[in-house]
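Below, in structure tokens: the form predicted on its own, a single chain.
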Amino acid sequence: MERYTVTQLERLNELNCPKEELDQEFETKEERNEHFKKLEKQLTRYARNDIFDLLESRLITKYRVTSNKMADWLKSEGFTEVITPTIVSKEALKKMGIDSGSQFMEQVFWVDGKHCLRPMLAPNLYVEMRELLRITRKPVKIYEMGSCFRKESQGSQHLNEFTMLNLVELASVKDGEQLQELERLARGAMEALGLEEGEYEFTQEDSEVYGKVSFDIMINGMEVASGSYGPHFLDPAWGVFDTWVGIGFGIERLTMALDKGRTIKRYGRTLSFIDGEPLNI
């Protein structure tokens, strides 16, 4: 029996190809090859019909559609945006727990010896929460998105460069009900993006950065955000000393799991992919 070429399956998973469809086997390589030309050019066909479909009526991407749902429900609890800067120091990463004898350190991109480009979005939000609960003297509910960096294994959920979301309270829960807040927020996301119970679960691991205090969004046994709250050991670094809570997401995995993707790289920042289709088609 003959099966698809290692060259014809990146062509067909290129295309978004259904994963039963690549399973199948033929009883000759002429049958295979003739079946892969018409299956090729139906697959193509769709993603061209997709490609003007978003150009000429939709006119938004997937990944917009998402972002711009949670800035919309953000928006509805009373959360603020901040916006902040892409490069940080070197000192901001060691506040958070990162320095040299940390594997994180591994993964980050540096602009020169004091400073990288961020790998994550809480070193900012630390100070601009601080800041913000100085002046105001009333709690702060604010939210970034933006652009973080980080040398990932080039996997099927991994971007070097992706989209960050991530929501803080300072100072607005009691002490002890820190984890329901977190769930409350979070199933608040989800009901925003169209999921129901079932469709989604909470998990808790440990985290590198905040150990015990985190739990994890899962959609198809995949992460999609994690969760943390304070007080916090690496509060005091930051000069906070009230309750928070925090919730990251990735906007690309949300992006993705909506979609029934395959492949994070369809919906990151590419000049492969359009709205999950390929271009060189």
Given for the second form:
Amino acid sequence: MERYTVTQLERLNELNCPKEELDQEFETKEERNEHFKKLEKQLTRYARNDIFDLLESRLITKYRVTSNKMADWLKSEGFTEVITPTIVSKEALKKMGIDSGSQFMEQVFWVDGKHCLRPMLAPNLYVEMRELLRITRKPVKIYEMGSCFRKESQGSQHLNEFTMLNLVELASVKDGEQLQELERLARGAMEALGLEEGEYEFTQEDSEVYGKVSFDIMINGMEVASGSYGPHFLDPAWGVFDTWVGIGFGIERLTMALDKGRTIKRYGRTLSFIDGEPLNI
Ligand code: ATP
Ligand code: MG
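Alt. form predicted together with adenosine-5'-triphosphate, vs. the form predicted on its own above:
Full assembly next; the chain just shown is listed first.
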């Protein structure tokens, strides 16, 4: 029995071939090769049609559909978008508990000795929410959506550059009600994306940065978001003393989950794909 070669499988995967087709067996190599050719041609046609559909009628990629749905929902919840620098200081990381001792340090992209590409939005949001509370003396609800950078050993769920959407609420709930609020927000986000109860689940996990209070949103066994809350042991270093809740979503992971995709690289910043379809067709 003959099966597809590694090169053929790579090409079929690239073309979004349905999983069942990949396991097919053939009597002879000739039969297999002929089958491969036919399948490749068919899948290429699908991809081309999808690209035409994008350029001529949809005009907006799945990535942007996901981020727009999230932004619309956040607006309806009274959150304001903030835009902060992508380059952050070593000092800021240290205040997040990330310094020479921690494993996370090895994932950081350094720009120079004292600056790096942000691996998370939290340090900037700590400053923004603290200052806004100082000025307004009212509950603060803000979010940022932007690139974060981590050296990852790649794989199907990790990109070196990905888009985090981090929402935070400061001084908005009574102490003791943080987890409840996290759940309410998480449920709201899933609803905004069109997911129904049962299509996602919440778990509580240990987190290197936040200690024992990490709350995760999972879709089909994949983490799509992590939430946390304060008062927290990192807060005093940032001059924050009120309750807060925050959730960081990965836009590419959400998009991949909604599209039932097998690999995240189709959904991120890339020159190899457009809206999940390969460009080398
Ligand atoms: P994981 O354990 O899967 O590596 P994490 O717990 O380190 O993720 P968080 O720091 O909780 O990630 O970041 C919040 C969200 O950002 C994650 O739930 C995920 O959706 C997304 N995310 C984190 N790292 C990446 C990455 N390298 N590529 C794509 N998305 C990511
Ligand atoms: Mg996490």
